[in-house]
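A single chain comes next, written as structure tokens; it is the form predicted on its own.
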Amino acid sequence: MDKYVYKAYGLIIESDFFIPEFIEFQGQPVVFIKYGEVKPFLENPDEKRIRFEAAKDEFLLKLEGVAKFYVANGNEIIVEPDVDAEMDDIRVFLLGSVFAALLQQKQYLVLHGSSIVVNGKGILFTGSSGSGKSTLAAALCKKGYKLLTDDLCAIKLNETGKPEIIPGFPKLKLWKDSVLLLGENIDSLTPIRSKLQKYRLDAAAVFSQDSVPMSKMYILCDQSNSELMIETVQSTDKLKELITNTYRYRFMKAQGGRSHHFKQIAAVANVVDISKITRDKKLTTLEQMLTLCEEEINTVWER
């Protein structure tokens, strides 16, 4: 069986299937995602749930016409497909939840949200599902930023505790109306899923393939009938929003991080600015949005 090696994360990757979201990369593996048969229960999960569990170094990701994956260790993620199961489907998967399990083992702090560039400093945009993150992220990336993650935003502290923002890889997932909103030719486009109108974007044209430090943080909320606004998070609400915004905080707890992270979110709530973007989205519009974040972006190298 071929075998394809990637780079995402700052890893070197194996796998037995092909990948196109992630950059080809020669190197000695770290990781490994493999075909094979995956364990029906963990022996001893700290969590179970219906369709996953986890304890110490591992991870049960059970769907039913998907895939069963297994992740153990930092280092292995195993792939057993159900019969006609589509691999667009897999792969959706495969880097949402499977990869930010892996990451967890591997102690990166991972939160929900899109990342750019702006003068060698990362800032990241969060909030719930269809806030915006990703559509956000996409267009300031057409007005020249350089984008780092989509989605799933992993973070590691330096030698000096600081925290950096790691590069993921070079695509974003948008919806629809986004892509459109954006101007971009859907028809060019293949959707992430067959029955899903969510679309891959490439755009390793704008991607960042270096750390930067984490210097800024927006958390995106939808309000009815809230005007356009801004406000800073206070000291004291840091680490609650940095819980919130977790990716899959359910998932580090059970797997045994739940110390390391709350270091990690104490590391980056000393050092990061973190800021509430209040809109409502019947009201607002894209290049409202884009004005009010190239004017308070600014501000990130200027203080």
Second form
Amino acid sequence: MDKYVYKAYGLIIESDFFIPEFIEFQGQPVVFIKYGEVKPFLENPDEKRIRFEAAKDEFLLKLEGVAKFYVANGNEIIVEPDVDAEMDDIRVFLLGSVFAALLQQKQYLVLHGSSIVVNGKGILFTGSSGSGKSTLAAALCKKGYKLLTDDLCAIKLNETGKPEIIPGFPKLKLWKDSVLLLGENIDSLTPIRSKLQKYRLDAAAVFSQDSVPMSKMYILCDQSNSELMIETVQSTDKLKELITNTYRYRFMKAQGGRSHHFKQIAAVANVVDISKITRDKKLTTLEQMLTLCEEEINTVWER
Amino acid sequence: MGEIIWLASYPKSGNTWFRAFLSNLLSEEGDTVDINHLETDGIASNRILFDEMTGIDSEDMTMDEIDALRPEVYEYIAEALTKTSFVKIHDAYTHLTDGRPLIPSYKAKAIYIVRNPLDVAVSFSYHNNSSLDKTIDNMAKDDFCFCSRPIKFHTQLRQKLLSWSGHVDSWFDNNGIPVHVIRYEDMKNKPFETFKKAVEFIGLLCDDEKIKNALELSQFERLKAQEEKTGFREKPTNMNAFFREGKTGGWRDHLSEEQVSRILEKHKRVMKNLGYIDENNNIVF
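Instead of the form predicted on its own shown above, give the structure for the form predicted in complex with the partner chain, please.
Complete assembly follows, chain above in first position.
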């Protein structure tokens, strides 16, 4: 069987199947994505909910109509597709929750958000689903800033203990309304799944392949009736915000990463400024957001 | 051992008022409960809750895939409860394609709050900032849903409301969950008796004084005054005030004869059953 080799999140990955979202690469793989039989359950899960189970260095996700996924030791993902599964469906969940579990096992800090590079520094936009992270990142990329990650943001502490954002892969995931808002031609894009009006925007031309120091985090909040405003998150509230915006905090906790996670978010809180941008998505235009963000990120650089 | 008490209603039927009452009843403190911090437990269509329980990004799932997992999510929550949990729900009581009910019967009861659809139409049109005619059309649509436009992200999961009559029928005719029905008009006109019965159905042990006190603290005027002072986070954008008039029979000042007859035409049977139309075909409230 032909194998595919890629690089994503700083890892060389060998896969049994084609993953067009990732960048092809040559080298010695450290992560292996394989077809295979997935065990029905974990022996001693620390956390077991409706469709996932997690234990130290083990993770299981079962999705009817798509696949079963098993992740172990930060180096192996086994995929058992359902009979009528489409590859697109499998990849959407592989690149979401499943990869997040792998990165957590690798002891990366995984935050929920999209990040870009501004003058060599990493800026992360986080916030809950639908808060506009990807749309804003995409709009900034159109203005020439480089993309680091979309959706899952992997962070590692460097040898001096400072957080660095590791580039993910050069794609952005956007709903149809955002694609249209950005003025992209929808006909030239492929939906992430045939059943959804959500698309992958290619960002290969504006993708940063190098890790950069993380310097700023913005939390996007969509709140009914709110004016567009920006406020600094006080140091005492930073840890709470970092926990809230940790991707699938529960997986990580169950996979034995809790104390490590705390060290990581403390290191981030030490050097990263955090601000909250609140607005009502119905009242604030993307242009207004862009103007505010560009002003903001340029002051980050001046400081 | 806890159970889920579903606070079910078509929108704009008194659900928030009932939640304010419950919050004041359950609150340990003597002060009026803040409308922005009601002590009930959220809404069934909460997307974050779904994602937490399943470990999947619901935004990458189709609406039908999400619905197929919702019964398990609610069963899981019910199983884990240590005390009674009150959860708001606007979904109609529907069944999935495989026959399972969306809302499982396991450790669950429901309070169903219903309001004269003539008043609902007026309130709903203010709520959505849309015309009365469009609102009346929506209330007549058998497949009306919240959060179902497929081109964008929705903070909440899709909710199948059905038509106004369909919504009432779905909860009344369900074979799984015991339902206690409350009319908004009775909450208004004979509050003590109405709320006391609801409290008994839920199984809360409260003396009459406590109920009277909670009723006092959750009077419409008080909720409205709070909103004027601090705002209400559940108020949709483009709506002036969530707590608007809160009265019964207000439709007479807003609906044309033609609009009234369109509502009656579609919902007459259910309105009669609920006593909104009497035996002489007169509108009661």
